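Starting off, we have a lone chain in the form predicted on its own, written out as structure tokens.
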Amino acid sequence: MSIALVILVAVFVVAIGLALLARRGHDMSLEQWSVGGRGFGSIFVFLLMAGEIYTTFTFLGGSGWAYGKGAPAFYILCYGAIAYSLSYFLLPVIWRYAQPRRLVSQADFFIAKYDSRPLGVLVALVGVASLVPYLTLQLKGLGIIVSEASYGSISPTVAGWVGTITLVAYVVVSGVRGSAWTAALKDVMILAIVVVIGVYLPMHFYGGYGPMFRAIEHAKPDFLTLPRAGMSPTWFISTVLLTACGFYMWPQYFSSVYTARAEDVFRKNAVMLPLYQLVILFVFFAGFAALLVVPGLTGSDADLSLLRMSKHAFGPASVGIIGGAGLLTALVPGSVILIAAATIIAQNVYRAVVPAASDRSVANVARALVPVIALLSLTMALRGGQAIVVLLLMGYNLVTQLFPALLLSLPERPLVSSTAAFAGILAGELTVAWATITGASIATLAPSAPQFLKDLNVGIVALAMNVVVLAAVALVTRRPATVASVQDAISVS
């Protein structure tokens, strides 16, 4: 057994041990299992949210897009900083409403706010549909990392199966507490390793950042600027807007809000998390450095660039440590995604079908759903195909359709009816599904349209359809405005 594989196994065992240790002294009721008993302070909430945000998407997808796409990858830097700023105002409002009502899922919030169980079922289905490609992303990344870091001694298929089985076991046993404890180990490792490789690789192979970017510009002119068509400035701006609005619409991020013990936790995180975006810069530097050192990686293979580059620069022990950190970027968010998806189905679909179900039976159903969801995602991951960032953008197209209805629900009384919210979300999701299945876009539907319209992200087009339908139905179903509702809207804005 190589030293790289030994280190990978050691990191894996420590992570699982931490997750199992986190369960001690806690009865795993649904509330404990899914939202940690609502007792997390600033540090654990920070680690949990950062653990979900900095995933294999950051570790492999960010470097892969820097390697394969160039300048368009910088959208990843922009949307997170905007979303964190938005969270300063958004998340405390959600927490204040959710805390006294003991909400445990994202759909619970919509049900309570709009007094509509059908809307909750729709939100639940949207959440699960978006989480499956996101979990697929993590399992696909896990297979890549273990296979590359073990120098091919473990195949992506075997790595995927072993990782998924172990992930399911510790999620069922430890719930979100296990995720938070493991996130602490992951963040320490990933911060140190990403900074080291982001500094060392450009220095080692090029002599510094300036020489690296000059070499790239000489070999691939305009690689570091946005193209005029395709991933143009229009695509860039619309994608940043889409992902910033959808950032906290992911069910696992939304549910993490419920874990906090006080609302000031979110304001502290909103100040600190934008600084965490700097980590992504070093991931980009590693991807750019790989461009001329390990050329020829195309399509989804671009996601291999960081690890292939590391194997050129470091010995097996260092590669094992880098692979171990990458392994944690799959396990931590993968566990939280599984918890969120299983909780949503049990709490908002199963309970809607069986209203008399006890909390214990709902908790048991949630745990039973974990292996089912994991197996579905693993099957999709093993089929190969799309690059990691593409999978993430697919999920964003789905979850961002919840944003208008959420925003309009923040006053004490929602500004639109549940029927309008339902219709808007459904219209947006159907537009996303149709565009995804048919490959349709403004460019294919209207070839003579101005280029800036043709380059719009399809998720933004779906969001526009969402808002139009929501507004039209709201006009038909609106209630007479009251002084109180107007004052509520002004106070929130």
Second form
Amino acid sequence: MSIALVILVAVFVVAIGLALLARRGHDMSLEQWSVGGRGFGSIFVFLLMAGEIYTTFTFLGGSGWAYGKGAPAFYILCYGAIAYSLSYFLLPVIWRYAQPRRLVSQADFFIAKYDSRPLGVLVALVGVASLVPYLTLQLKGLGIIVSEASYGSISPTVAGWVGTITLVAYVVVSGVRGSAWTAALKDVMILAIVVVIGVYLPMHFYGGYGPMFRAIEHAKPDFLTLPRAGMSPTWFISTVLLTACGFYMWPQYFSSVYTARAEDVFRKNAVMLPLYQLVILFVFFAGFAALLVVPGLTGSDADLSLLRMSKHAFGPASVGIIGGAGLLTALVPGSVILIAAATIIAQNVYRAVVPAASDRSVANVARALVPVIALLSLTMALRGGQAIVVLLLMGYNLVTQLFPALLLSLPERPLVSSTAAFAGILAGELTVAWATITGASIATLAPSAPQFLKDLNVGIVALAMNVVVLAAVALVTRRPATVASVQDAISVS
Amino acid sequence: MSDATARRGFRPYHLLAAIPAVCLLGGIPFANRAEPYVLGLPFLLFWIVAWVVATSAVMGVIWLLDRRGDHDGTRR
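Okay, that one was the form predicted on its own. Can I see the form predicted together with its partner chain too?
Next comes the full complex, this chain leading.
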């Protein structure tokens, strides 16, 4: 067993210890397990929301895309900033509505607002379908980290299984409180490590950022700018808009809104989080530094670049610490995702089918679903050869379709009928599914279209379809008169 | 929730929040170049970083203005 692996195991044991500590003094009802009893102050909510910034996605995927694609990776730095400024206005409104009604899941919000259970089931299914690729990428990251830290003695497949079992054990034990506590450990560790390697690697191997970028530009001209076709400025802008709109549509971030104690928490966070995410810059630096030092990683193997580079530059003990931080970046978001997905199915699908179910049995169903969802994602992780960023974009295409219906529901009375919201979401999802399965894009549908249209992110096309259908149905259906009847029924006592 | 009514409403200065987003994205086609380097960064990356920092600053100003508005009203 390499020293790197020993450190990895130690980090995991500390994480489990924190999770056990965190649950002390709290009985694990569904409300405690999934929204922490709604008692989180600024710092915990901050950490849960900043979870998006430091997931495996940025740690391995961000460096991997900087290594493999260059400038298109910069989109990762943009969408958070825009989503956070949106959150300043959006989240307090959601919180104010959810808080007195004791909502637990994202679908609860749609059910209450639109007074429609079928809509709740659709939103729940969309949420879970989007979460699967997101969880898949965390597991893929876990597999990469464990396998790289073992210096090849553990295969990625075995590592994937170990990682999944670890994650399931962690989630069942801790609930969201454990995630918030571990998130604190994770953020401190990753912040220190990313800054150190993001500063050290370019200095050590190139003598500074300027020289590093010049060397890259010399070796690969145009790598540091967006190409004219493909991942062009149009792709970039449409992808940033899509992901910024989708950011808070993720069920786990949506319900992390419910964990807050007061609404000012969100406003403070909206000011701080854009700066906090600048750390991604250092992740890019690590990926760029790797480009000329450990060349030759192609396709989804680019996701290995940060760890390969660390192995090249540091001893096994440092690789263990970096891997340990990476482990937490997969564990914390992975656990939050699993909790969200399990809660949604139990609360909004199981309860819809079995209305007489007791709170206790809903909570038990939620826990029982954890290994099922984890296994499904593991299967995808072991099978697919997709890069981490591609998996996330797939999830975003799906989840962003909830945005128009959410936005229109925010006034005291929703501006459109539940039928219109339902039809819009469905049309958007069908477009995404169709484009994903057939590989269609504007370029294949209309080869003669101008280049800037061809490069639009297909998720934006689906979003447009969504809005058109929504508007058309809204014109012929009446919007709900009042919102009352379903609300009392869905609240968890 | 006595403070909520005071903060709920739209204020014209909330529109400031759109500036960084519009400049960041709207500028991409023009900022899509490596030269000149600023602070060691290729220009495109510098452009993005600058507007991310500006986002934080602008949101900070809005937050301060909102707080001041609340103090004039009934906050806490």
